[in-house]
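Just one chain follows, in the form predicted on its own, and it is written as structure tokens.
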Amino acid sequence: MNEEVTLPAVLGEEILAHCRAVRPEEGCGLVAADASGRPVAVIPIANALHSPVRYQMDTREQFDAMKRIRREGWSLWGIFHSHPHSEPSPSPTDIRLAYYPECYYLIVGLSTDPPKLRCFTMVDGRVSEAALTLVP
């Protein structure tokens, strides 16, 4: 781990209530920053492929989040989405589609209570850990 970062508490809290709500399917969605490259919001967006092994974002969902966030001046800063049956780890599949590489992409774990949320950056199928904090 050689990158730290930050996300408020209450964001991923609410990352977590929705791949709660969502489980035994794949939970996932977007979080935008503001100006200053701070979380500010997390989009929770449907699974069209409605899957506990895969996800792929609702096509129109995605569309209107992306909207959302430019209208509201806030930049793309994050993508999440849970393992319901499994350790937080990028599976090949998340390195192989993994087109975002200035995002961080979160991943919970829904395996173990509490559940687990890690922070990676994925670059041309490299994938680093960042040391993820929690702040009030």
Given for the second form:
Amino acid sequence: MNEEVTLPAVLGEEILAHCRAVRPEEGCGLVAADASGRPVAVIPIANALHSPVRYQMDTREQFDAMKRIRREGWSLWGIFHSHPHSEPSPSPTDIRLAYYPECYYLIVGLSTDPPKLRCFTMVDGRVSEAALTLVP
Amino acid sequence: MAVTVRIPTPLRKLTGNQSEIREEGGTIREVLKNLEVHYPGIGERLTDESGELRRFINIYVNEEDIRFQDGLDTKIKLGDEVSIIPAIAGGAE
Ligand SMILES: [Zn+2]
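Provide the structure of the form predicted together with its partner chain, given the form predicted on its own shown above.
Let us now look at the entire complex, which starts with that chain.
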């Protein structure tokens, strides 16, 4: 774990709130960064699979979110999803389907109290965890 | 017929980092064929061995998903915007 990543705490709260709201299904969404690379917005996306163990972002909502990110002059910074019943570490499925190597993958674990939020990069099947700090 | 193709970040290493490309074609299938000619390697990321769209790739013409039109045979007209959007998916199992 060498890379250090900071996320405004308010965005971390938004991610958690969405994942709690759709529990027991897995929740998912995007995090956008401004032109300076600082995360500025959380965009929850419906889980089209409505499953407690799998997610796939609703295509239309994902398309609309990407368009919004482009129009705001933002960039896609991160992709989040929850594991309602297990540890927040990437599953083999997560790794196999990770098509965005330049993004941070945030995983929320809801099986503990308080929940856990961890941050990973996944590049060509290689996973590394980044040290995530929530900042004011 | 030239259209604008929006390339998602995961595929930009195949397009010399370009996010938008002008490409010719009367249907999505033709546009993808021309993309592969100009940016070798991109075709297999979008379609499978039988030439059909890969399951985790979505393509939109303007605001509409081609799966709800004529798929790869969806016709395009001058000035259309074609967006290639890899699905975002995963899960605990
Ligand atoms: Zn997962």
